[in-house]
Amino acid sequence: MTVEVTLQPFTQRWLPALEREMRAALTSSEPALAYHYGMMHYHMGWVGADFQPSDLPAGKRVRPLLCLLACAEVGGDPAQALPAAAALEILHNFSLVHDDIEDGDETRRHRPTVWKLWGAPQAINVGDAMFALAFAALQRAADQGVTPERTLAALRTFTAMTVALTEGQHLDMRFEQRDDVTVAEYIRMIQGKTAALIGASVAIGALIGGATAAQDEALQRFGQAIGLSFQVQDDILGIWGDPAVTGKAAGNDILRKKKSLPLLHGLNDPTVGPRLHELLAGEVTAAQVSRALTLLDEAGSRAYAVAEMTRWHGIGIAALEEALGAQARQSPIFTVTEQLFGRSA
């Protein structure tokens, strides 16, 4: 049986179960709190701004899917990993609610953000609640037969990941106030903001599934490396991506002066850097974007970013093979990983 045949039934069975688990974690029977939980449900894509049920964009659920797949890959029952998978997705969405406030983003998934509709104070509180409820969701693992020892170990990994997530966000916001960010500092930032959550998703699922310590460590390295590779791919698409695919204007990240890997590589180039700094000092026009693209080509920034993306991807697949052996490249988790890199640059 091919991986493609195996993966589809898995997602058809377990993603609806995941949605039910998340809804159970993000609910209250107290009428006075309906508005509070309604804002959470809005962000999750379950209701509209009027709190009526609606089929709205809800994200790809990649992280919880990786958690469930990792559990299955090491011989575990994905049902036992459902609370952890729900916790991971709820925590991810907590970070998005707060990111939108911190970045001033007024839209997400093609509709107004929580803070834009209901104000920053309510949105902060919604994010705080989702943070706490994510931990509560993970503790429901005991109800699925997960041993106290494995539940505690999963909580330790989950807690370490949440700390890394906030550290990465701190660095990201700090970088906005600096003009001297290095490539190494950027990699450290995305290790916390992007890679830590994907690494923890795989590690927690494997832990609940009964992985050995060596398997679990290798799978966490796999997730972290794939997370880094995926972020670098996103950086490439943010500058050179096809607008028809990305939904964003060509060179969008240059217009925003986003300190992504290719732009930082160019800014730190001894020859191109000074000219690029000068070009981006003021308001960036379409003509300046074109000039910046020329300078990035001169510095070899795109080629550098592609090489880094490929390098981290290779590190991740090697870790997956270390954990799963000969079956690694035939596993559904490998298929999901490769699908992450199916977007066109």
Second form
Protein chains: 2
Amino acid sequence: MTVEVTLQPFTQRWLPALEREMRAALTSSEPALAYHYGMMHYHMGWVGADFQPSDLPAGKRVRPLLCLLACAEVGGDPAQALPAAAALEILHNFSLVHDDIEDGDETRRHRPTVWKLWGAPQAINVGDAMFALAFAALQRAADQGVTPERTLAALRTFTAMTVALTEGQHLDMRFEQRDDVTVAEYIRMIQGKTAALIGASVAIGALIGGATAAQDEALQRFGQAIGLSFQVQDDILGIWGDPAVTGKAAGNDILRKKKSLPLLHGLNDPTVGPRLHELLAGEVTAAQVSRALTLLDEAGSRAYAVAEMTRWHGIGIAALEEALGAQARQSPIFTVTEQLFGRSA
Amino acid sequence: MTVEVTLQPFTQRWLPALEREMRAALTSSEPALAYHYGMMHYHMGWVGADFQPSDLPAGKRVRPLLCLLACAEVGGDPAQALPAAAALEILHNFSLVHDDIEDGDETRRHRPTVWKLWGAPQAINVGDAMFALAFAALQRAADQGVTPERTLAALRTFTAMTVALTEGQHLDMRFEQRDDVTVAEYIRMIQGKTAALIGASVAIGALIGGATAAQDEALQRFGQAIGLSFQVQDDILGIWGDPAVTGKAAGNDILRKKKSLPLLHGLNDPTVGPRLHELLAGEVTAAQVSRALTLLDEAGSRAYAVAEMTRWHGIGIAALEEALGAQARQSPIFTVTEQLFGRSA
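Next up, the form predicted together with another copy of the chain, please; the one we just looked at was the form predicted on its own.
Now the complete complex, all chains and molecules, led by this one.
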């Protein structure tokens, strides 16, 4: 509670500005393109399927918030980081539009996905447009007085992240067709699919704020490690989480045979692994989920995952301390991180 | 023949360097990603579906060639434009990968398309990766001694083009579902889908080569107008073209009911239009194609399209003369343009 109060003046000031920046980036004055941009606005939660304004709560905007905070943390003006923050959130949303097609997911945030409403061809193109517009959004930094050198450096970090994202997505899809994915391969995959974007969010904010190269590198490592830790937490919740919190039944990821960290740990266990493989070979029933949970207990998979989550969290905080020194644990960026982990209300 | 000989020293020197630049941009040293990059190499024509080297003839590389020539034309060193040239060709190929999915096309250059071989989910992601890597390729310009200001300006032109491309693609897909597309709407669509990339190719090469702002703007207009003219020529060939040249039967675009410029002209003709609409309402037979060709004759649609092609070509050449002065018609960039139109052997 205390923590949220600390952040509130910052989010109250900057999150509405962020929404305005994103809307400005995802806009065309050309009537013939109203439908094209309308689909993007739908995905962003700004309008309904009829393109009429909707008042859905905005997402948590974690990535742009980390970007703005990192900028402020190193002494910069968050206004200069707004274009980058908008770019990061738009890029994140591009990846969701395409992920939904690739995974065949029909709903997101309790609404039909873009491809479900308008078909895969338009949805592929809507994602492409948001990808392109994310770059355009970032380039607006130059208009906010960010030097060409810094804008270019931010663009390079941003671009490298988009490459990493597609590499991670490739591995994720490949792993679905394999039975022998190792824990190390999984970590490599989420480094691309999840951690790279969080790392880039922090690094780009810091870069625009005027961080030293060493600070910037440490902050990127912080973001990447925290991103990994956050993903592992998500994996744990997907199997043992409180349904009241996650909206999913316990064991849900087992039912879907999602190869998340705990399950991969169990599958790679020399004694439990073969039995778990056999158990999950065909269609998975509720009884088999329960049996799988027992096997994961036997392999110590939950404890392993918690230890990994804690380890990556520790690596992240150490990098934050490297970047910010003694003030690290008093910084709002630390606060946001702890909120992500639900360690503070 | 003379003309090709004139260009040959340039293409012999720069096209192999371009291929090397593109290969360097589409590469990862990580064994786990061999499959991911292998799919891209397949699309580029460098390997077969088994990822073994293939010796397919490379594409014409028209866009990167225009970029390199524009750079040289304004007194720049084409080596500095190589990263941009590679980026433009990679971006073009990204759009083909996604277009093939969106259109359901199963073959391209006489080979199965990426989605046909590896499924739409991987193909969407392969396109996304090439999109990202095109930006990465362009950013290598800074390593070739291009200043941050110019690199950033090139990135802005490049990004605006990618936005235009997705807008054009949106309109193209929307038009397929409409019966009342006007000629003006069609021109707007191909400005995004075809002309923007050719305009950007010339503009970015000139920018890196040190063109003045006025020169650069005129060269971009040249590329856009030539791109429009080229598309209209393609439309004419799609209906009346020599099958020996185009590999397609005459009337092919009528059979597919492709709303290209000549057909739209006929459909919008006050007397012929209603009959043409009726004729093409259901499945189209060979007899109906023949009847449609007669109606297009009656409406003067071919003459109209030829006049439009010529008009845009003239606008393009005028812009080239604006940029290059008296030397325009002696420049290699003019030569390449005329070759595109098959006006010289």
